[in-house]
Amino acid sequence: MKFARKCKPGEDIKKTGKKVAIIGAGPAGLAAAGELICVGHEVHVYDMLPEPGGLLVFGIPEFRIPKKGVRQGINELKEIGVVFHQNTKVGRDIDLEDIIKEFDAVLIATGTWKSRKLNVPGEKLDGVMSALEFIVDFHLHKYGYLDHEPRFQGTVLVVGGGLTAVDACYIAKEAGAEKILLYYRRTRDVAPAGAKEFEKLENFGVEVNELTQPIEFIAGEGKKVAAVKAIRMKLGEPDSSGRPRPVPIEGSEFVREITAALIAAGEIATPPFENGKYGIELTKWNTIKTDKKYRTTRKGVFAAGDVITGPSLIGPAMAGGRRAASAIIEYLETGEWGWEE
């Protein structure tokens, strides 16, 4: 995978005298990344990771981003000389504040990693999980960087209609699942994942479940998960999303017996800060207010990625960081600063 695209290791690269930072390491940060250290200015990736590549590396499986190539493109910014934090969470390792005085920009690309919770009775229980959490110990295991790894038995339970769902599926039965379960509240023709990835886990074996949601989940032993009680939906009139709106059936409550559950019902944008912190305003979403220019209200400070859109595919963050690069290019070039709706 290319984040350098405009040099290559062992260019010689005239160096502008400027620093800039980046906050994740992720798609977006690694193209922003790519695009800056080409035209000379010094970078540093602060990552909360102890490998780059956030999603791409931990978050995705093999099937669908190959790591080699990955890690072959981070090598290539390593030649060419960005240089890695890693294990540096900034707001818990480095103050924000003490990186902005630092460097003369700063990027941040800390995407979505907080994943929404159901809010039912029960979901607090031993075996009610993150699936994104569990796909990315997963991961670290898988490459070693985690002792425990994360196994199952029996019947696991995946909620939701995404990719992390799906891909949750294919993993729970790596680390062990002798059966899967998928529940979706609406139905796979207006899942975001698509129609096809359901048909796909249907060949795979799991037993996938439409217009299906729980309401709560049952205790067995101690404070470990036993069961699932489900109701039945049926589709109404369009919400916010522009898709037909779920709505509960009166009577068709069911209890289905599960060893685990993963919930996948879509994530949130983490920015290592409060709202108003460091001058940085957030939106009712919890994204980071930017301008057309990928410009904060802070000035010097930047964001691009899934952090300012919420969750979107590899490609538009990608395509985000490289504007972003581009807006800071701008900056550092004339200092001017203001806000472009």
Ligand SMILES: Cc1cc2nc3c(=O)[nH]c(=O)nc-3n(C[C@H](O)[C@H](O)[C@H](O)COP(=O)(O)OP(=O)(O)OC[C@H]3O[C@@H](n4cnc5c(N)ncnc54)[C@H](O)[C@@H]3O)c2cc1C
Second form
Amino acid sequence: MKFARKCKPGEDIKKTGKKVAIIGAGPAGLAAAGELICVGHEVHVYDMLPEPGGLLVFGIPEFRIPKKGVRQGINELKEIGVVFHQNTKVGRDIDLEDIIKEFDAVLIATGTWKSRKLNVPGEKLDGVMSALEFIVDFHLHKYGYLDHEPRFQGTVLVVGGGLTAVDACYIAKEAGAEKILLYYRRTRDVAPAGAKEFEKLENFGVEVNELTQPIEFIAGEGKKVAAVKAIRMKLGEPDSSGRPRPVPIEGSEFVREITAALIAAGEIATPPFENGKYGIELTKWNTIKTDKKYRTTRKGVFAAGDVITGPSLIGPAMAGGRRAASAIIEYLETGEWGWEE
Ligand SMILES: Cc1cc2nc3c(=O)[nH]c(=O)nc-3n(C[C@H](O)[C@H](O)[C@H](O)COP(=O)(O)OP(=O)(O)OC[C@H]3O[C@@H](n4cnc5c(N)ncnc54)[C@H](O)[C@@H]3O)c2cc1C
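Here we have the form predicted on its own; I need the corresponding form predicted together with the named molecule.
In what comes next, the whole complex appears, and the chain from above leads the way.
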């Protein structure tokens, strides 16, 4: 995967003397790093995980994105001169204000690392967990960064209709699940992952239940989940998303035994600060507010990728990272700052 498009390792690049910090080594941050290093800026990338790549490495399974190509692209960035600071969580290990003061420009590309909850009884039982956390832990273990191996037995329930839910099904199988149930509250034709992915899951042996919503997780021994109570849904009038609103069908409740549940009800943007801190405003969706040149409300600080759009795809995240890098290059040349809707 190519992150540096305009220069190669070993090439003589005239230094500008300007320093740029990038927070988040996912596709948006890496694509921006590739543009900035090739024009001669000093580039430092800060990331909370032990290896760069973000969801490219720790989220998306190998069969969709082979890691060899991603790692090649990252190694190329290192050879050209990008400095990576891994295991460094901004807001915990280092203060954003200190970074802003040290660098001429900062790009925030921290993605969407918080999972929505279903807000149903029993969601705190052992064995009920965020699908994203499970997927990341699975990859951390697979690549040698985590001793504890996430493993399942018996029937695992996955809840959701996006790529996280789909990939959680495949990975749960790899982690030992004997049977996998997928519950999605709408129908596959309006699922964010697309109907084809549902078909592939069925061919893989997953029992797909559309128009089905968990309403309670039930404990067995101790605090361990042993069953799910769910309800069937029908489609009603369109909601704010433009899709038909799922409406519960009274009296259609049923109970299934499960050994674990992976919740993939959507991810929320995770800027490394609260709204307004450092003079940087967020939107009501917790994404970072930016103008058309990826400028935040704080001079010299830019943002790109899923942290400004909400959960998206690799292509748009990389394209956004590159456009933000162009805006940073322009700012470092002209010193001009403003706000253009
Ligand atoms: C399971 C799953 C499967 C997917 N499958 C596909 C697919 O097949 N095709 C596709 O196009 N898209 C897919 N996507 C979506 C795609 O991965 C994202 O849209 C894309 O990775 C977003 O890029 P990003 O750089 O904005 O954020 P991320 O990739 O999330 O990277 C953000 C980086 O910021 C770091 N970070 C976060 N907070 C901090 C902090 N406080 N301090 C330091 N570092 C921090 C994280 O460690 C991470 O490395 C999938 C997503 C998931 C979850």
